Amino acid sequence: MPSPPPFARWLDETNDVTQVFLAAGQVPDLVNLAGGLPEPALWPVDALADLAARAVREHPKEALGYPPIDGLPALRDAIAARFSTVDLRLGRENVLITTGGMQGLELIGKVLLDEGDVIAAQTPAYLGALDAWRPRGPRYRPVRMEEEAPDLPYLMRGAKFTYTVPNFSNPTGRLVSVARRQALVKAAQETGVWLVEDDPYGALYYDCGPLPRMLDLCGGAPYAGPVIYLGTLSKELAPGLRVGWVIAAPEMIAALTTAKQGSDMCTSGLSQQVACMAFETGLCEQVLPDILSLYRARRDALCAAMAEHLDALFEWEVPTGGMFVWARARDARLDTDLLMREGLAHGVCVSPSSVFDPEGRDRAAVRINFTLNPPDSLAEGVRRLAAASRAVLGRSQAAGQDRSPQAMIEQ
């Protein structure tokens, strides 16, 4: 019997490392500081219930029944009245309505990118878009916002888009400055490119009050600029809802509506229909404090831990919001690929940078959430994490291993 055709290129290309930590789960007693999760304690089940019921009953057609595939009509509304300003008016035209914030992304590089197209991607990048593009075999140039000046027109000139995460970056939790997202839209219009703007943390915001968006420093009324806004309402109600939305000029909501026919159809009605009436209810707005109090206290323990327990082996900033916290080995040996495995042996479970980085050639930090686990859990991963680094540290040391920048640069 012949064999069958082989599994598709792009298959050989993902990285062990994505599988390892999401098989982590299966450690016994495991802390868990790899993901990017909310505290289940916060999602507001009642409230949310009681939508759904309601739902149900008094719009079955629309809950139960195949919405238009851009999304229900009163949801696209109510978002785009949600996001319009005085200087920028969005209508029904500039909303798609997506299953999750990673649809989205999905089906930008669908409408976008054929094989061996550049994107400018803020970098380290999100490991979730890098995932969603690969199947379609595109070549990174590196965004990095830390630099001080970077000549953006350059670097997003041929791109067939620019990738941000302005607010509390995933992995790094680095929040962009406003000059540098001015500089961004004025690159963008200058070049023709398009600019992405994800945001699942923009309400994640702990010490300060928000930045404007991107999309409201391009402005319009009515809006057709560059900027494709992102949006899920994943952290700020519940993640299983599976709600997210496009906000992008009437021929890029076009192009990317004819790309999800052939994706899922549509979105959910009845998680559509509950986020529209949990909009017209308030109860974003209801539970953000909450959310606020508590994520803001977990990021506050986590690094009280990481000071004690860590400041040897790394340093780190404290983010203003989001969920993660980006810590870089101060000693180049330390190999995080190798301090995942190693911290697995020790209870404790980190997402290593090279997952973050297009050629998964960056070994030298972690990304670590304080969303999901209580304080003291935070700390007793901390402290294992600490153990696991002085393992790791201590082997490549007696191994005598080149760990210098330039060596990790060649391998």
Contents of the next structure:
There are 2 protein chains.
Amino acid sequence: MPSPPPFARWLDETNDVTQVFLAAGQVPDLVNLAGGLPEPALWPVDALADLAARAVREHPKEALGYPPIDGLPALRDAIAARFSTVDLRLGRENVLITTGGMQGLELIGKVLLDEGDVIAAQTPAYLGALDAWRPRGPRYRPVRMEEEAPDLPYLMRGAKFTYTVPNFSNPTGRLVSVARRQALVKAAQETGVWLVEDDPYGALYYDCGPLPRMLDLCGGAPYAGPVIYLGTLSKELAPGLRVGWVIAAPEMIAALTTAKQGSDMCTSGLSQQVACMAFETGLCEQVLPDILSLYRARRDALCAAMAEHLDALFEWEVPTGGMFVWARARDARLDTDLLMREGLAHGVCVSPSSVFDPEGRDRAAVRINFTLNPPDSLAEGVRRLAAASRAVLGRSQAAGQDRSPQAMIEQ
Amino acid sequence: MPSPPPFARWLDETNDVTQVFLAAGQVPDLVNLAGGLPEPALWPVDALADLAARAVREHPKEALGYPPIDGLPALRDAIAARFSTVDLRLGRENVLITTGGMQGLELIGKVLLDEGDVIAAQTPAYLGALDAWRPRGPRYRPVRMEEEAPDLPYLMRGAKFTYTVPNFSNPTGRLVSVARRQALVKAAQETGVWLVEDDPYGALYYDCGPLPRMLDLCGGAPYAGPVIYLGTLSKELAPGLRVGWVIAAPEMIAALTTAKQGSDMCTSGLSQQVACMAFETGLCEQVLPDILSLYRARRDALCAAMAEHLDALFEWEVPTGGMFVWARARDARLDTDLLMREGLAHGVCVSPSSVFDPEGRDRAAVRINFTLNPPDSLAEGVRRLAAASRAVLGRSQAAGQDRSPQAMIEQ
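Output the form predicted in complex with a further copy of the same chain next; the form predicted on its own has already been displayed.
What follows is the whole complex; the chain from before opens it.
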């Protein structure tokens, strides 16, 4: 039989990190610090089992029929009400229900990007967003969130949208300051460029109250601003429901709805009805304190173990929320792509920085998750990571490689 | 504020038929013959409510955690087992779980199509497939399924894939013959071009037993053939679950999985676990006889009413399964785009042929659904459609329009 026609070009540009992570799942006793997985013990199993049965029995049309493409009206209304403030008036027309937060990213790419279009993206950027947009063939313009006064309108002009994770960015775990949020909103209003506020970790503040969302800073009654806000139940309730949402100007919601129709027609009615009842019964509010105290303790445990074992090898900031610590190697010869693979041999898995770089070039940092594992596993994972780091460094020195920046320029 | 950047180009090419259908939902007492909706009374509500509760309580990891991108292993195994035969040996690596059948179509477009690539498509074609592929910018090469001996390898060569709905095609309701299925499989094997067998109506045979699937005709142990088979629980159990599947060669499943990761990461674990238990408990087999007898009676009721009221205006074949009758106007002046709108004024909604034509040019047929409405509503809808057709024809004649083919060429 002749060989089949070639796959679409973008498939040549994907990395194999997911395959590596999946293979890691087969390693016995591996400490998985790579993903962004929640602690299953936090799921309110009995409450959700009851809601699931009630969703089907009391709302069969909603749970079992085709929901509207844009979502169950009651769920859209509930989300509009949750996010409305005095200065931000949201209605159903501002809300689209998505199949997890990932689908929101994918649909934004679908409605805005033609090949070669520019995304002004917080860099390093969420791996999943890069995956979602790759099939549309975009180019990236990096935007640093830490700098004090870069010319944001200059960076944004000509882009289709700006992408940010202001609360505990994936991968860096950093919080974007209020001043910076204000500057981003102002630049979006000045240029007309859409501003994507991806906020899966917005409830996971461990040390202080939440900063205002860019959506709030933008405001509007009714809302019609440039901020496209993405939320999800994955971190606050349970990822298996696959319920996320987009809040945006009605014209953007309409375009995203057209795109969603051709993506999956609609999100699981069963999951949507359960989500709706979880909001009605206050279930999310009930489980949040336990989530925060458990994750805060694990963040502290990870950072204590890192201070003990990794201080000579990496530098990092203790994150005030989210799910990750971002650690940068002190020695440029510590190639973190090699470290990921060496880590697997030592029984630990972390995410290398290259997968968060649209250009794939940053090979000097790792993202470490602290939500999935208990404190003793976190400590053991850190010890293994330290051993793996020394092994990589040792081999690099033995090979006489000089990968300092100066040496790389001279090569 | 400056206007936002333009949307991606494909959004300019969508039709407004969905908006028209949605608006139709607001018309009081409208008889909706347009969609492809099931009869809600057929859903096994109590059984599904129990399964939903058990799914969460007994399988919290599967129902509430992130399922693997390609689906819950037990569900993939169940589908592999259901579709395996002596000559077709399927394993988990041949199966991907999708968020409804629609996502299977979307992912196939994503992994195979670059802009301008060719799809050899059964024409007229399912509206949803055209929607799914529009963002990838394909071109279409029409393939008629009724002709006896066209040169299929010639039509398929150079295409990325061939698209067919062999069982009760949407929109025409026609069955592709076994000889034609064999010819399609042979041509796919000869050319290497993928052959998409979209089969949402495969269980809905009302007058005879099912014909062999092209997947079966292709065979293989283990399976690695060119047929990409799409199935769904939407017609046989409940669409709100949004559980569909793709059966294909392992290399295709791997590519589709990469694409799915960037689309929605994974399908609702809750829905997948319910689907898995529905297979285990034989629920689909239990409900099928009631589905078949109800839909058979409604098909008969619709066709009887059509014979009484529409015979002078349209011609059609009585379908032996599926959800639709495809009726072609006897008078070319009966523009079915106008008829759809006139129908709304008369309290009936049907789907015009233009939306099933990749070029949007066929304006002489309508698709009429018979599964959603009871017999008396079907008859009333048909009477209204007859009245609306005479109104459109009357206006066309009054305006002295001559839309015969010869006149159109001369215009």
